[in-house]
Amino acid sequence: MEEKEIIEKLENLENELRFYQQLGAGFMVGRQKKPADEEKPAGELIGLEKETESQLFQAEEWEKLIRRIRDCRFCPLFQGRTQAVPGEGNCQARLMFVGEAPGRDEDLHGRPFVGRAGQLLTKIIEAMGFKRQDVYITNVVKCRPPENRTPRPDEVKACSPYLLHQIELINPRVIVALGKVAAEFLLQTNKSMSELRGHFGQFKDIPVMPTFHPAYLVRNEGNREIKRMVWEDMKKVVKLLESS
């Protein structure tokens, strides 16, 4: 293939790259043109050819997941709620966070974490040195449960496939379970919280942190110690991201 022929694919496949950031995929970012005098060796723009059409091919796989999500009948939950919510970030993150199912604020606004103790998660989030559009977050139901009570097991088996192609497609080097739910499912164990928090497990090859869910911490605002607990969760979430 000439150079040019490749040139020109590329603008194509960028053209196509803006169209999917239009439809909300955010973790694209297009390729930017040098001056002539700049261009790349045929071969390197061979590999970033490759690099692009990989880029549209996840565009699109996030596309067909969100909209699978947002139609999903597969649990009564649907019949229920104002919306379905998948979940929002960087889908290149390395760091991502699982809670167990919307409440009612996201489910009203359709996005993850933006009640009470999701304010309390992005001020965590914060407080590792990330904002929130640097990680990933979501949960492992994606509609709200009647009354918030927990998912139920069945709940959970149905909905349970959404969250393993969204951590497929984004591979993060380190995901966070925010309470039980997402413990028990991540590391199919049914230990308690206590025994759980503090301890890395392992969800395939990815690092877990079990850590209690804000909303824990929002009903016991005013222990100190668990707060501190969370912390310490935490920092060694970054710890093991920095050392890799």
Ligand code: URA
The other form holds:
Amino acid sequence: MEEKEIIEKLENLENELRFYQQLGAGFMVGRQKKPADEEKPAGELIGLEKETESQLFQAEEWEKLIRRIRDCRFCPLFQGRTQAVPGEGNCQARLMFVGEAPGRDEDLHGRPFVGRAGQLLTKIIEAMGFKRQDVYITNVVKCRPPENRTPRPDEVKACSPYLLHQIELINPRVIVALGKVAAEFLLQTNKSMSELRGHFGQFKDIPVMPTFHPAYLVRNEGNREIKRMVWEDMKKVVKLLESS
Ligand code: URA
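What about the form predicted together with the ligand, after the form predicted on its own?
Now the complete complex, all chains and molecules, led by this one.
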């Protein structure tokens, strides 16, 4: 087969796969249904393994969720945003980080934790032995509050279905709650961070480690004790991941 022909075939295949991805698993492609096909799962009809079929379903779910977040107008924060910041990373991550809300840099780039606090978070993740792309990073609230103020309870409530859906899709082995807003939301508590940090709580059946927000570390750059505490918390997270 000539190189040109191979490239053409690969391009066709790529388009076809994109098409499957857009439509999800419940579809027929390229031929009429035969009666015997009726009972077969749609993916099988086009020769997809069950696993691939479920991956396509997940991809479609993610696509819908991200689109809903980007178009969301459930609370007044949409008025001041450049763009919503859904989250990023490995959708099958065992480890998930949940922060408060996007800041200025995140609002401009549409990505979570890319400012100074984000750079520190990346260092923490790497010190834990992971790459940023191995984990999933998101926030409780997906749009930037004015002047980076703390999100209000009504904003947290309006945005909460998105985080709940993300957690459900990822089903991580452990979640790190970065700061008070995330810890309060996931653990349904109003205890102080000093009381909460260092101890696993539970969100449904998922262990949650509350720890200080990286922005707090940035604000207290010279304070080695806070750094030490965060590192102690992260070591517990790594230990739990290693043991399961
Ligand atoms: N602070 C957060 O809580 N989230 C971000 O994405 C950035 C800063």
